[in-house]
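One chain follows as structure tokens, the form predicted alone.
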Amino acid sequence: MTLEQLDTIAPSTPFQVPTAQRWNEANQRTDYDVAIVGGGLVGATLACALKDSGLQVVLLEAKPQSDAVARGQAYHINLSSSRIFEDIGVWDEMHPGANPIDQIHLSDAGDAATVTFVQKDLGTDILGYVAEHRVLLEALRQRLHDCSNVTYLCPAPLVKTIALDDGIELEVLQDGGIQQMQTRLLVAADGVRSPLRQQAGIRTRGWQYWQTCVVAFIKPEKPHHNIAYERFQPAGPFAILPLPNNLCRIVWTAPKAEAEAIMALEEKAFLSALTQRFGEQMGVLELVGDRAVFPTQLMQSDRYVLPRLALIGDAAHCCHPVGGQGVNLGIRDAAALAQILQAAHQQGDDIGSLRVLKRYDRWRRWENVIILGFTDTLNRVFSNSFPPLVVLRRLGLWTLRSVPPAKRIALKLMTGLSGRAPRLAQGERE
């Protein structure tokens, strides 16, 4: 990286100019083509997607492996993501722990009519899946053992990054000591509060919503029949996602004060309130495990790349949880970046150059804007009782029920089958 390039990053950048002493230590470094910081779902997906790319990759995860895997979270995995997982060779391990979605029921409070999406609306065998975080991450990490070109270090917090002419030097804390390594490209998959993004001076735009999500696992008395529900209430959307063993994941969005009150309820009172919101179609509900709460926000980075640096997943963007799009955007980021890096490597290009990385930025940043806008609009239009908006959304739901092309367009957006698909999502590899 030249000093001119360094000036384009930001005054607060972590990419410091190396000292003469560090240049003398260069022979002791371990060299990699790609260093991924963050070993969660998105970072691990990128590492697995770079298998057979010809690139040497290191994946750095700061937290102990048991802590990361134990997260009590579950996700809607859309068709695009499942195809990416299949192509990188992890879907066979994930599939037994992923519950299929055969139908999606969309409804608005006070309106008896429901929009029902089924497989024939899309011409596919399934509409998506729901899986727990641990199921997905364990499969990805197991796959890493078969990636001879990937070094996985955990726990291994990144301590410092230093700019070199042709790459970045990393100082990583491992086994009580500092390990030095050099990489041509640094990928930030380190979450919504990404230290790498902040230190590089990349600005973000967005806002915190007035809502908070209460999430929990419940076991209904009656079968869930592989149906996913999205029920819109004036306070916020309420989602029910089917999991294996007749479990369900609920995502209850409400204003912050109301969410705090829901969390404060004793279990019996919570289940009673949940039944009122959930309905009685599944019988008696049983709470499995603890409830959790997390804030909602919209965030988009002004840029996804700088020389030698790329952002993926929550480090680059974050959307409202309505529709379950968040993690799927990150998985698609990883597949797109892997495709671009592999093609550039095969053509003899510098994978860390801004010219190469801008291909990823142009592709994913603008596609993500569409989804971020879609989820934001959906939440705002449905999470209120303003009469003109009530009329507007009822008209929209009627259109989805009555106009098959409109239903198909909406379904393609929800399942990740719109926009430019990475080759990994098409069952192809370069």
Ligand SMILES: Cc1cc2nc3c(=O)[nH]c(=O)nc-3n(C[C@H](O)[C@H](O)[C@H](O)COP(=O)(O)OP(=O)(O)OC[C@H]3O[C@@H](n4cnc5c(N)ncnc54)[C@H](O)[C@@H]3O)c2cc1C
The other form holds:
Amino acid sequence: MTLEQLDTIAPSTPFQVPTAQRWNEANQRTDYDVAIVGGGLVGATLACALKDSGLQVVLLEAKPQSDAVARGQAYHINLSSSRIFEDIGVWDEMHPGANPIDQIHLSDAGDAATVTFVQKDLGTDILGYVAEHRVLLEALRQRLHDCSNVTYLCPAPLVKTIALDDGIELEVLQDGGIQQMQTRLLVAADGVRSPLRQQAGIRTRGWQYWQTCVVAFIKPEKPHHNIAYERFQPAGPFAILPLPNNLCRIVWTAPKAEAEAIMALEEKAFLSALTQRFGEQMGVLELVGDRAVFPTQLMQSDRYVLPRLALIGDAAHCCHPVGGQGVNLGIRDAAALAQILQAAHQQGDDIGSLRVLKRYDRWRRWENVIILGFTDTLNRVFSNSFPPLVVLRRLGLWTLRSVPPAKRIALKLMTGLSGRAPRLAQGERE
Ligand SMILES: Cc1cc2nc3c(=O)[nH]c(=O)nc-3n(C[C@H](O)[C@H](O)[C@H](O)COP(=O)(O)OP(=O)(O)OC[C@H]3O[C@@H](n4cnc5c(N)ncnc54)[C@H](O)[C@@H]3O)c2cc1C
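The structure above corresponds to the form predicted alone; please give the structure of the form predicted together with the ligand next.
Whole complex next, starting from this chain.
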């Protein structure tokens, strides 16, 4: 039986709450309560969030540790995510490598007026952070050593799943051999192409954008003063995010052909185009490392759960990079799912049952739609020279500058402080 048939399976054997990871001698197999497939930021966050949950967890990552950590990306980490990291005990490790955002400057090309967001608009000390992928993932991986109920296998790709009445049997490639294990719940944190989502036959909706994202690290001559810039151009949004050591992350969205041309520019010409796009307030710019490009898309899964299967992070959804929300939605998925599983386990419920998993689906699928819609609307309204839309967005920016409650609502969306916060984002570890 394959995952495609999972939807039709109802558990038929009495449910038992395991107290420890079990070695099934008859079948030479290890049994777990939760198997998380994908040790990226989202899967690793879920594993850490399940520390002390009483559940036996295995985290499987296909790539060798060095490859997985070395990804040259940097993310906007919103306040919801930093609070979740704090509550799962990894923020002290991450914090020195994360740069605070003290101000956000939002502007529209051709309109001199800027909307400036500062901490007092939200009543917080900080508006968010920016950190490199390796800083975040390394801290999560370190934390896994302290999680006695979590087994972390890497490199260990999942190669086969077989649905059983009361769980799923997994075949995992490790050290050149196949390891068998069984789990009551399989969590797909295996990225945007999610083989598990596809095998399970879960359909997705969405589209590829006409734009591509060019990303790079730069070192400006002048201090960045912890300011994040989002500048809307007809070609697409252009962001500069402040990093430690006065580095900045550039996220430059442009139509595909233009992005290819930007990538093909010699370094000197690239830096000159960058200065032209952004202005000269940061002085002379120096490129640090290679430029990279990634496609932009909107994707939402029709459902996040099936019996014994839950999707989290990019496996479940994907949004336009404007506002840097992508990874933050996944971190919140992980915290929400951990909360639901822990509560269900404490009540003696079957954590892999559809009844339990639907609580996660109802909570996160609808909240994510709001952010997916918000980023899509921002991109469409601002990446546009159509005169009525130009008038509309100027009116929108005027409202943000002049009507404090409107500014606060927009800030709450950007910083992840809207919607139902998981307990892990409220300083309440269960
Ligand atoms: C170039 C680029 C730049 C980006 N920049 C930003 C940004 O600035 N801000 C932002 O918010 N988002 C950004 N994103 C998006 C962001 O990277 C994702 O939202 C985030 O990484 C999703 O995390 P994830 O853990 O869900 O998935 P992933 O990071 O894709 O992790 C999935 C993991 O699953 C593993 N895996 C897959 N199949 C298996 C298997 N069968 N067995 C075991 N393991 C498996 C993979 O090896 C991988 O490590 C960017 C994406 C790209 C590609």
